[in-house]
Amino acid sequence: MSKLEIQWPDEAAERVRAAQGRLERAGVALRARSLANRIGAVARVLEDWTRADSPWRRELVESFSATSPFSRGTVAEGLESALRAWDPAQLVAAAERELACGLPGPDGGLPARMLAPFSYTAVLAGGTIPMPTLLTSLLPLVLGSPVLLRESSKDPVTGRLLARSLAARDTDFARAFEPIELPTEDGDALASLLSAPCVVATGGDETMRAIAARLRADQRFVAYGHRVSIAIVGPQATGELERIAGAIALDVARWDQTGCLSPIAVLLVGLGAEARRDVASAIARALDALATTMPRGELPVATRALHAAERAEARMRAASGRAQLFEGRDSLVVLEDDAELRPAPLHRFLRLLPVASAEALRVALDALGAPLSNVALAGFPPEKRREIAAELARHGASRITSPGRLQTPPVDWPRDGLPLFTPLARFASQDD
């Protein structure tokens, strides 16, 4: 072992206490300013990003591209519609909605009910998809809890250029932000970073379960585990068919269908053979369309396993009439002849899944195997539709939206059904 890698646990774990004491002395200053300043003083930098000319998305569609698997296309695209779906008004709505106790009373005294804001905020980014670590980053701020931002290894840039925007906003909010490198194997800065009074995590069940056991009782975690998304499209459909299809495809093609807001599938409730012929055409055409302004990234090497073997299992039960395969230029649609969920390879992989009807879609989404995040709904009536939202409300969906805005959520979403400042928020009261 050479003498870096002897020394290089400890240099990260001292980075890590190093930046904790700074955190801690620039949350004196956070704090001193009022909910109302900081509520503002994030919005304003959230409409920095926002804003259709924007330097700092220009420079994160730049610089992203050349460090993520992405092409891009997909990069500005995926961004661009993202952030064009945040509102800087709305989330100062959602505060003060939320966080109301912590504004000055009617008499302008001290409120009944306080914020107590954590010394500062460890979050752990995780996955591949810049959206998440900015809008994870920002919060704590809001609540006067500086943010120590543990960077994804598939993410070097996002966290970075963030501190650059807040200080070019403002220099107690700059202070207050420290994006850091850390090692995976590094248990000593690990341990480190989750001694936070409040931790923030992205990531898998089992990464989530793993940080979970290493925090203790008085420690506040909040944990976005892993959700899949799905779409639904009833027999009406066909009569917006190209509408309804090229608004799937969009969803599938951003972030190359990725995140937890990508579709792994779509069900077909109540269509003929036909009809689910047309629609499965009909998302293969559209993917193959976005194939030229936003080609699919490159695929890591177990992803090309996986696509390879799905796509051998696939033409096989096609051979024998039991799916029918759509392929694209780098997409495939898999129209099944069962609404038996099977891997999902994703990079632009979607199966659509026949049910026979509403009533038999509670069996189906029984099957999905893990919880429901976003749904498209598309094809039904009115009544119908709530109906179906109604139950997907029960399977612990927390968005139920249309085709073509799985993957641009508004800012204040209640993401895992959480609201969103409260799970970051400690309070305290106070007797007459």
Contents of the next structure:
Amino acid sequence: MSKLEIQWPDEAAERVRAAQGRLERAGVALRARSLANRIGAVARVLEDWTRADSPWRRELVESFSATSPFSRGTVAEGLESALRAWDPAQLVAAAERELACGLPGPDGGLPARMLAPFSYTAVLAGGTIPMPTLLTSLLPLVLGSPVLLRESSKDPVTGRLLARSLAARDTDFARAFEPIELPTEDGDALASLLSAPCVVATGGDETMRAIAARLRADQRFVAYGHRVSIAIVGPQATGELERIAGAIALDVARWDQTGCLSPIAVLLVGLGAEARRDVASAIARALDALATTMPRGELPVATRALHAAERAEARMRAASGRAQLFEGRDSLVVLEDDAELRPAPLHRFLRLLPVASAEALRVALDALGAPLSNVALAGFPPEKRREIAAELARHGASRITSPGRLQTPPVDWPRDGLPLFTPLARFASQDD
Amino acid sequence: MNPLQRDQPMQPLPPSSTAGREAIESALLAWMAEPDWRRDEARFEAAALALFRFQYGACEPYRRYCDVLDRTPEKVQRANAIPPVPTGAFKEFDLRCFPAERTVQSFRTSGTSTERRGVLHLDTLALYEASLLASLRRCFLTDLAGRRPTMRFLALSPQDAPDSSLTHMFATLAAAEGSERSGYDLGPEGLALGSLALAIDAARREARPIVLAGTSFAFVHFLDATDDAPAAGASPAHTGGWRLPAGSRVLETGGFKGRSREVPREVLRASLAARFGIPEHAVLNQYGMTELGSQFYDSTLVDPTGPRRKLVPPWTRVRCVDPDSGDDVPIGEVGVVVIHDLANTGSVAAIQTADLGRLLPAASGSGEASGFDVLGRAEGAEQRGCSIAIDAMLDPSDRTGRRSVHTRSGREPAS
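Structure of the form predicted in complex with its partner chain, given the form predicted on its own:
Whole complex next, starting from this chain.
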């Protein structure tokens, strides 16, 4: 007799509701523990992921390599570099800094503010890169808010592995975290998910607006929008060309340039034609060298189509002396002859744009058309670097760093300019 | 003897001169006037190679590109080897084969005032209009051709959008085939539902088919702004909701992005059919782009029982190629859409889009294609690895990996 399987039409929504019930119950035990205790517990889990011999990271490398579009070399290097950059002590410090008002005073006195955690938080994982999933899943737990993680269809492994790592450390925390896989087209399940008192999501502006439109006024929505990252190289870079070019190439190759922290372009400020060509050539060489250890993942046909169109267009400009192409085995560097922003097909397709001066840099930043995320700066004297950094901050950049470190922010980096914890928390004061 | 005429043996190519172009255009105009759409590959090859020789000589950026690729007229022996230019090149170069002062019309792709927009320059509209009318009559008007139905356009008028190829197309269609009651129901202020309702009322009273055509996003706004009840401001006689008389038809084209909510093409078609009370096969999509002189229409009025596909005018050739090698992929497999449009005599005839598509096999089993299907295109930096999945979750058009947008050069319509 064949096995008869019946799937109710609202099966996914029912799974969401059941998980919500479990999480709300788990939240009672979680909140029974002190804030300091929860901070310490989450820091220990983070330590399990970030230490040199982390079995979780090792397992994630293997399982994520098997399911993701990236090559194993890219996954291994990306996870190793990013997770090793996360210092649990920085997470603890950030929590104590941001949530100090909710902690007892030095003399053991009552906190200045009452922390009022949400009964649970829905995290909508959005992508193909594990780090945002890990961090956005852990932060609400610190606050005492269990997490219902809607897994990304592109990453069915990170959430489940995090659940196991929590279980290995702490039963209360394990019960307070549930990854859930939902069919993309299930509107009922999505509606249930979006009924959470706190919703965290990453996506394009339209998507964020669509989510916001579905939420009630009393729900908290923490939205991380689309951002772009860039590198800016100044005239002093020629003195250490190979190092800087290698570092930029690494930023591009990591996650095949598809992360919000991947540079979509390099602005060459104040470099002459020969220096620009040298930089482009060096980056292209470095990218080509990475093709051996971190080969680009296989591209879907739609991406190959976009690459083909942009490559052909760049070749045509090159034929008329308006661009130079440096083609590697799985990468393309286009040295433009103007600072106009052109489409960024990503996947190791890098444009280098000449910018004549700091004033022209302001114009180029204005023309980016998308909010800045991280910016790698190199080749400027300290005073100029500070001046440019201030300009970048005015343009919304939330982190200024050096080439080679774009994809490895510290754990307490203010993503989208937001603090780590307070957007996810509610506070209450109590008058005397 | 003209080498481009049907059933004639191949002749030496015309010289790369204006006179050569005129000979090509004359032959093409005759081709477009022929009533049937039988493919004639030898004729196409001859015309394409002749046109390539002319365009190579007359368009400097194109010539340089061909030189770099080492594909010059001396070396190219067949049309498929003629280098296609990417649509993006129309943003970067003045791709014209005539002196700038002879320009009579420039159509621009849509975009913001600060964006660089693609431009198709024309020194004559004769071929452009002959091509669009031939396709519209054959694929969209069919039995209404010559009967001057009322045509209402959910698109900006020529006064409001003088550089829109779509608006020009509608204006040309209305002048050639529409009744005196034809006009525009979209302005800078938005939809003009009252005038549309009056036109539909009149058509219904007279029991005459009406033609509605417009941008996809305008039709989405129409669906959002209306229901089956009479429109506010409509005439008292407007009691039949938005139902159209028998034989009416709807043409939608272009994308949605940033102009309205995005709607899967199939859903839009079904919604329009339901709202207007017409069969789905009377709702057609047009695939076109500012950079092209010809357009491609759904097959459903010509072949109501066959699979919905885009029909290919015989003076055009549509290929689906591997993005990396440029080689044709087998019929039925997905590739990049490359269009060779002989109506583009004054610019470049071979265009490489960033759209994905597939050729559909002919029912006869001849191994030839009967048309093609456009599947969408990849996004660029706006689709990042950290958010692509959630965007897909909330964008039902992406459920099957197909995107519903971008059927007009991958950008918003030029209206």
